[in-house]
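Heads up, the chain below is alone and in the form predicted alone; it's given as structure tokens.
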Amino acid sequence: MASTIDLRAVSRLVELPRDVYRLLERPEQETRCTLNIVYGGELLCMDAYVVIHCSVRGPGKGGIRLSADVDMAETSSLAELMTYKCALVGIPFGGAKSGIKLNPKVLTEDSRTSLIMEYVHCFKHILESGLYIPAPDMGTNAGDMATIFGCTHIPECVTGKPPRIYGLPGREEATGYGSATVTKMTAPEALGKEVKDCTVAVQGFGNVGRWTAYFLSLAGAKVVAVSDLSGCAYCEHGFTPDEILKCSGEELSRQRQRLERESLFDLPVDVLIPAAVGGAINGDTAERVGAKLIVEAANEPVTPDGDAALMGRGITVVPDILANAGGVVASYVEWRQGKSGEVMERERTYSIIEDRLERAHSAVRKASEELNISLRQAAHTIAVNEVAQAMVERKWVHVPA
């Protein structure tokens, strides 16, 4: 598997032990199982994957993606991103990910529960041992995590559970809260103004996009456009926080102006937040982008050729391993709560997210300025070096005297 991060480019900026490449260029574990459930009187068989990329800094952490398009390659790529995301924000987890190859829209509530229970049955040894700690991702939710807990009875073996069931207040909105927080930190240096004076467009109106838009709107930003599969909703004066939180993309389009979905990229806004699937901004799309700041609330929303085009146009990009790390920070807090029995308040969750992201953002900005590299290159360099140093300290790699 090709590495998501260019390790050779990182090695030109920081000295890495030779064997680090061999350990990071492929995952530690790749497991595939077939999930079998009876659905509508017929047997339904689905591929399911769990990938643990690197556990040198702790157990594998990463969500369960339920999608008709997921495969082992995508799962491995996302697991690798989690390794570096956890390292960048300084939490003691490694990178992992799950994928279940099925369109979640075809499931009833009962069949969904059966599917998640079958997932636990197939991967029980990984879950109960603590080697891998799942959470919600695209297509899965807090209820699914409650089902996993119901099968294992181990509070810390899964995060993203409902607050009443050993979950964490604030976990649902944590990724969006973190993306909004990073946007507020970056706007003054990238745009020369505070976020309250910015216009924003959000591509993707699922959990992450909705909460990011909501918290930015609360902060005074003018969220003028949001898009989902139904199209793009536009409001020149900005959507209210209440509209963002309570209305679907389709409802906003009916109430306000409807645009073609792809036209969101062309809008002359200050900030563009891709919060949907990966690869949304490629080389061609990047040439159309009207924003001056992009905050990657999704995983890998900008392709390498898109990244090069944006850099050539002088557009600042905040990379995914920083911009959407609020979710994994909250997962760490929930995991710690599950082990200790502590009860966390929502505002305390927000405070911990802000603290971790502020420190990571400051380190990335400093490295970017000192080495004259992009924020993405700086984040990758810091994260890879953190993992490499952990390998040295655990004696996974040999460093000549």
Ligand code: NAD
Second form
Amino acid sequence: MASTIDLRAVSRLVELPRDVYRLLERPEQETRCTLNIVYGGELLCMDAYVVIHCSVRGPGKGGIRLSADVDMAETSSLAELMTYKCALVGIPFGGAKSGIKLNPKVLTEDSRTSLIMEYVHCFKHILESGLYIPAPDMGTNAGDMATIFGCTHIPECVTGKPPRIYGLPGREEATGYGSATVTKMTAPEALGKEVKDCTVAVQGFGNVGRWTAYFLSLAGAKVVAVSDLSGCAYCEHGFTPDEILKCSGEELSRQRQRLERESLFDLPVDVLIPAAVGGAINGDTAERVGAKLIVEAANEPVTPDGDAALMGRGITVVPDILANAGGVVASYVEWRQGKSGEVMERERTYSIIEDRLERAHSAVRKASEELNISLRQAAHTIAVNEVAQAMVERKWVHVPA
Ligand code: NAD
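Would you generate the structure of this protein in the form predicted in complex with the ligand, following the form predicted alone above?
Let us now look at the entire complex, which starts with that chain.
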């Protein structure tokens, strides 16, 4: 089974017991269920997946993706990424992910609730055991997490809930807050200027894209373009934070200028933030990219050939396991809050995210400089090493004397 990251490259940089790689190459658990709901008088049957990749550092953490394209392979790959993300930012979770194979656009509010209740019904044993703790991902939201809590009555068995329902103030915007924070940290070293002097284009205007754009515009960056499935909205002088929060992508392009969706990649901006789908920047797209810095707010938005092409062009890429880790850090805080009953303030959530990302960012930067490798290779090396040490400590692998 192929790993989602280049484990062979990592093995050339750090010496680890061979069995570590064998354990990382395949997930611990893959479960598939059929979810059945009656919708508009018709029976709707769809596949749903839960994958726990590795639990050596703690229970599996990862969002629920609701998409017509998701399958077991994609869910597995995203679960593995979560293993490394949690390890990189030093939170005691393993990697996991869920997928539900359905286009969320076809759902009414009521049928969405039925679907999530059916999901809990089918995966109840995994959710209630605490082995897997879901959160929102593409296509799911805080309301869905409230539905999961409503079925289990266990506050810590799901994160990303609305603040009134055992949620965490600041969790909704946490991933975007983290992506904007990492952009601020990286801009001076990659571009030689502060983020307030940068122009930015953001692909995806859902939870992650919108909040990333908002926090960057608040920091003074000029967010000149945002795209979603409806197209690309462009404003030479930059959208205001208020517009970014209140308008849909379609409204922005009606009020300002509309471009072809894909032309976002060609724009001569300082920073490009893919915050939509996996595989958005492939070998061909990479040749057209007009930015000098890419911050992967989405999971796996750059394909391996895209990555090689970007590297060849001297474009810095901040990898997903660092760039979008703000969400899982906040999820950890929410999980702790659920267990202890303590109530956190929004500002405290922000400062914990900043602290974790700052530490991870400087470790990645240092390893990248010392070993003369990309930020992605550095992040993967640190994360795999961390997971490996946990495997050694738990005696999951044998270390020859
Ligand atoms: P979402 O469903 O809220 O938003 C996705 C957005 O992408 C929508 O605006 C959609 O219109 C747009 N989109 C889809 N295809 C597009 C395309 N081809 N071109 C332009 N726009 C397109 O999803 P989200 O929660 O914001 O997640 C986005 C990405 O961030 C995913 O890769 C997800 O795995 C990752 N992520 C999310 C979280 C989180 O907390 N939600 C945490 C970490 C990583």
